[in-house]
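In structure tokens, one chain follows: the form predicted alone.
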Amino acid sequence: MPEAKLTTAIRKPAESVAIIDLEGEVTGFAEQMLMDAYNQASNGKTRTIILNFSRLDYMNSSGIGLLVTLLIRAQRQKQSMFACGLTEHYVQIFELTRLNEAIGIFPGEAEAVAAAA
């Protein structure tokens, strides 16, 4: 069976906010990860939830599926979802999708801690 290529850390830079790193692919074999990372990060003070993606290898159509779960998860527990350190190609896709209308974009990590500040 294939295994997730896909590692994640877990970073609080401040009580409020949590970043999750992610090296490698997020595809669908990487759910369980992923979901695992979000509740980790995601504890009773957390109100935004960085995804790190300078590390990211590859994406898929699953992987975006998996961002709209984690996007529907962090909704409903009230909490802001940012993303940083796409490329290019990856930042169009999430206008093709339009994710980028319900998750924040930022260049890099320091411009999506101090909007969540």
Contents of the next structure:
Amino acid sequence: MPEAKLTTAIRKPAESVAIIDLEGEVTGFAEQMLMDAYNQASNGKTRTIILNFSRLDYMNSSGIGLLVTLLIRAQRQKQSMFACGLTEHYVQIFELTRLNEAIGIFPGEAEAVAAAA
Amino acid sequence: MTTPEPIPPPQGAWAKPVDRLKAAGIPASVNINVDGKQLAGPLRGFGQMWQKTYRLRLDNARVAPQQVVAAWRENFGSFWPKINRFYGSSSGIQPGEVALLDLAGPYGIRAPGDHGLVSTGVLVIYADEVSFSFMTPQGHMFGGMITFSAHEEDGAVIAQIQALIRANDPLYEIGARIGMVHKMEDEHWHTVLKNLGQHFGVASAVTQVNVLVDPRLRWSEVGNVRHNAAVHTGIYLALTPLRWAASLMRPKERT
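Can you return the structure of this protein in the form predicted together with the partner chain rather than the form predicted alone?
Okay, now the whole complex, with that chain kicking things off.
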């Protein structure tokens, strides 16, 4: 299977908030990496997961499918999911796929963290 | 050593957001459940969410994933089982295109006049060289996304169909729980992959993995039943004699 071209990093700006920085490509091959990042981010008392797409190179439809399964996992843990740093193009993709109805979209990280607090 | 230039993201691979679908100009016998419908997708469905992955290993086919997907896009409808029909637009599997589906009922039953028992459709939301995806509208059996792709793995090309779906309303969920809807779905995609394999001279077995992503029902979506394409198609077919009689009584236009 082709190698995932995605790197992730976890930050905790508050006890109840975790940010997952995504750098590279979100495709179906990144499933394990994304799920591992989520598991790491949702440790403890995390109530909101913020996906930071500001260094996203590319996302295909399998990547959108991954976000749907990630969202369902978060909802089952009674967590909210936000997205920030999306370009206008990917905001449109979220609208097309209805992800914008379940994931709060914010232009920048500060706005997302403020909304989560 | 120089760093290669990054490949720009294929933004044209995605469809533009649409409010309501329009399937004008597609030569299908019945188009009653697509025009004016909104996209449903996996987040607007009612039933349990499943991720179903069907795979076919194209051993010894000597093709690249790009060739597999190109052939798949070009011959998409012809790989379908004969009992179900796919009516794409003249431009084929392209982002933003709507296709109509004419689907048989359980055991391949079709109505008199060779009509399918469910008339519905899909929107092509994404298409690139190695994958393409559909999303379903209101009324379809499943609210979901389905992705068709090919990639190399352990020295062979794998053709894959991955559906992320939940039954769109309680009636379909009952059909899913008793196994009927999922059986029809599974048989359909197994046949498609087998026919794709035959196109490349391969007769491998199709494998399938099901994952229950979300066991919960989404009761907020119970009202989706008003769009149920099977019900609407049934009513449409039952009223065919009345439409025919009405057409006889209508004054003919002078030319």
